[in-house]
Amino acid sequence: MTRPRGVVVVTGSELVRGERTDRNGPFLAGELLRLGIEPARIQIVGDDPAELEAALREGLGADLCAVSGGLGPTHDDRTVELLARATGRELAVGAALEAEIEAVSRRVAERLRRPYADFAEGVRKQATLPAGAEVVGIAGTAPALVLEAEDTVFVVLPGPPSELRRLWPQALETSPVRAVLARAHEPERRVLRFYGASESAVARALAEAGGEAPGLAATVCARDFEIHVDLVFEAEASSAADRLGTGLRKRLGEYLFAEDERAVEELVLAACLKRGLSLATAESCTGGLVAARLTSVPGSSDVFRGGVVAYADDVKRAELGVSEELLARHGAVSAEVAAAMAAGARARLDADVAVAVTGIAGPGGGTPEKPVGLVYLHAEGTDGSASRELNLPGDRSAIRGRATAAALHVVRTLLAQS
């Protein structure tokens, strides 16, 4: 059974210029896949009318086209106008919609102490929709809509990610979208996540295990030393997926750390919670990024005690108890100081487990003996410790990000051994 095809069109010149990162395209593509619609592409276009109209016309070749952005009141918000042109629909003002947007705009005008006349043109513009469009909700003054044209259903949503995500479920409840979903069937999906293995090693193991098969697609994604293998397959290819998963476990079992999509910080917190352990961090070059990832998880307060960002040597001495003699003999970027930082964090924050990071993130500060990218990690618990020395490539941001991920994996490894 062939799944319906979906495309995503994201508009906004700020995205094309690189001033902002697109968050809507990946979200919508993931939602399409979850719902059983095959995402064919994500297309990002600016506010140029010809470019946007061409993208919308291309969307007519899909079963469902999800569009984000360009629904505001200003001259460069052209999505609705160009959608009407691409689908050959007349534009008309919706009286009820105009009244609803006007009410919102009058409240804004009053709050800003501006005359409503400043808003009237924008209100009429946003209340003007293609014939046959169904309004599914309003974000501020921007209406989200669904339009069925030829054999394609367009779902048009506001650009701000929070507003888009709030209105997306309402669009799914409309009759045109439900008709597409009735023809959809969600594929099965499995994920295997490896740490410490190279991308080429995973690709080789994938090929040796038999590789893809009819109805089974395997993708390999590298991210901060982790390699994620996604197996997406139809029901009739489940045995092939089993064979591929078994082959990967056999060849790379020592590097396999998860078969679900929980981030490593979630795994660390869950392991601590299961053992009744508390956790703390001591960070230098990562500047609190390890603690930030841990505290991004809801419920982390059940485990995480706190962190010390000890950037300067005198802070390492005063807050973590790292001795002057140790710093003088080995330097702040050393395995010995990383171990002392972890021990200091455990004592200072009364934690069962602590992880420490110290390194040279660059671009300056490196020497031939200790180059930029050199990072030492140390995790200490009630039953032992684990440490790593890394030489990380990339710029300052990449080094800090990779060191953060590696620190979390050092803790995970320690907890797995206890």
Second form
Number of protein chains: 2
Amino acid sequence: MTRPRGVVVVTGSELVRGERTDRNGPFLAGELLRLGIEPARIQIVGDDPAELEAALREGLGADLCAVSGGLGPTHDDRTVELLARATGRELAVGAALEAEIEAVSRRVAERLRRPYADFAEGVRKQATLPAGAEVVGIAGTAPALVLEAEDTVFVVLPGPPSELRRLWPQALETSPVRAVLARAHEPERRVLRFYGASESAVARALAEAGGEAPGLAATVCARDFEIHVDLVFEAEASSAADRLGTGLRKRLGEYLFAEDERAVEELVLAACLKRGLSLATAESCTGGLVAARLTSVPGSSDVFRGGVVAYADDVKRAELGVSEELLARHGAVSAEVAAAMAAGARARLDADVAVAVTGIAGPGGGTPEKPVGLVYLHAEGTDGSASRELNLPGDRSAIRGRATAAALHVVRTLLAQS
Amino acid sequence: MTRPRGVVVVTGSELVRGERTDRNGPFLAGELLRLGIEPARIQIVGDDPAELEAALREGLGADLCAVSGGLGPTHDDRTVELLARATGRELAVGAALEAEIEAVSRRVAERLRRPYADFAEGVRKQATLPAGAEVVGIAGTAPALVLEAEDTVFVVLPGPPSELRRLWPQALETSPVRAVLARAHEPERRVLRFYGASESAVARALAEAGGEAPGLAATVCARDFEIHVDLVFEAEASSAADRLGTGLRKRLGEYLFAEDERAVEELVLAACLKRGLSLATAESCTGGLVAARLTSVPGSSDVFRGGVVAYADDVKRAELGVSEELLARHGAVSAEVAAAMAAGARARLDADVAVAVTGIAGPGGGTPEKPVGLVYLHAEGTDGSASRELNLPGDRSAIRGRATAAALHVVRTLLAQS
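Now that you have shown the form predicted alone, what about the form predicted in complex with another copy of the chain?
And the full complex, kicking off with our chain again.
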């Protein structure tokens, strides 16, 4: 049984030029997947009419085509006009819609002390729709639409991510979209996450365990320091998926650390919470990223007490109690200082567990003995410690990101041991 | 004069499913733009052969098609095979390439204590190329390629962003790509960045200042809390661009803060460095994000001393000297506590300037008096202070991200005042 095919079209000059990273494509693709529609492609185009029209025409081959952006009042917002052209529909002003947008615009005009006449043209433009389109809701003055054309249902949403996310559930309630969802069926999914094994070792174990089977797709992918095996399968392939899971657990059990999608920071916080432990951080080269990832999780304040970003050496001394002698003898980037930072964070922030990072993120600051990418990690708990030395490739941003992930895994390992 | 048309094709199941955000598309699009090639679309597909082949066929319409991913040794890495099919080329093993990949694989086999036979099939696969392809370089065991087909030059690069970025400059040196670049011509670009003005106010000022002109494209876009006006123009439209810039400066001068692309954290660090000031942070709800953005800049250690992430109230007391009485009277989320945190960070971390953030990022913790999204910012320097109260919309991640940007702008404003 094949799933309905979904396509996402995202429009925005700054997105196609790489000046900003698109967030709507991944959101909409993830939603399609969740609903049992296969996300086949995400297409990003600018406001060039020929490119956008071509992308919308290609959307006609899909069961559902979700479109983001190009609904504003200005001249370069052309999604509605081009959707009408791609689907061969007439454009017309919706009277009720125009009244609704006019009301919003009059309030804005009043607040800004501008004559409404300045807005009238934009209102008319935003109230113009292809024949047969259904208005799903309004964000500011931009209407979200659903349009059935040939065998495709188009869902057209405003570009600002918060507005798109607010209106998407309303689009799912319309009858054209409900009809697509009735043909959809959600695949089963399973993930096995490994830490410390190489991608090729995991790929080999996957092949040895039997590999893919009819109705079972297996993807190996590296993310941060983790290797994920994603199994996506139809119900009839569930015993094949079970066999594959068992084979991977047997071969790579020592590296397997999770079989769900929770980020490592969530696993760390959950392990602390379960055991009634509080947590603190001490960071040099990661500059707050470890604390930022931990506090990205709602409810992290139940576990996380705080952290010190000790960039200057005398901040390491004053705020974390790292001794001048230790710094002079081993240097700020050393296993000894990482351990002292973790001990200091536990004591100063009154936490049960602390993790420390010190390293050289580059591009400057490296020496032959201590090159860019050298990072020391140390986690200390109530009944033990764990530490690691890393030599990371990549630029400053890559080194910081990977050191952050590794720091979280060091705490996770410590909590799993004890 | 039209520029060569560029298309980016990115392949990866986890990318088209929205499980991971693509970084290669924006990078490659930005590079094309920089080189004077118009990035017309970024297409993301999974490892479904039909979708990937169709995307590569569409690439044939472009002058340059940059392709990322699908070059690994495993069965679902199909870019080379499908590129051969899309361009009608035969596949053949390259003997010299095979020897090179074999040498790398033998070292890996030795390190992992595995027989080389386990790798032989993958080596043969990765050494197989479409007729006429030129090898640009190797990342691990994955070769990057350039292939001229019909009127299109394909540049095929490995998916891991660091490897892609390393091999891209080498691809630019090949003669097929150099031939495209000879037809390219870089547009002139100018950016005006505003803080504190709404997107519609900026759009209106842009229209009043004359708007777009032949050869001059103007894009208004909101990023973080900033509104950017991007002017992209041909040399012959430079006086029109000048007029537009002058008109915007006249109308929105109080909000204009930058005419280059440097991130606000870079502007803050540069302003500190110029005046010989050191900087520290004190964060509650942003949990280290302000420090992380500041330390993302190479050389930030010349200015940034460190920060305290004070999540628990007693960490605010112990590490930042916020008094128990102040916390009890005003609550941790208050203008008074933000000011005390900034003062504490200046004193404890021995910094000239400090910025503090306290707020409610949600989803829990809000009350009718202090709802989710309420954030207080305070920056204190040697000769003055600046503060702000924000009521931010959005989810936890949006609130934290926007509060972080606003905190950096508060320091920037303080440094600009004094």
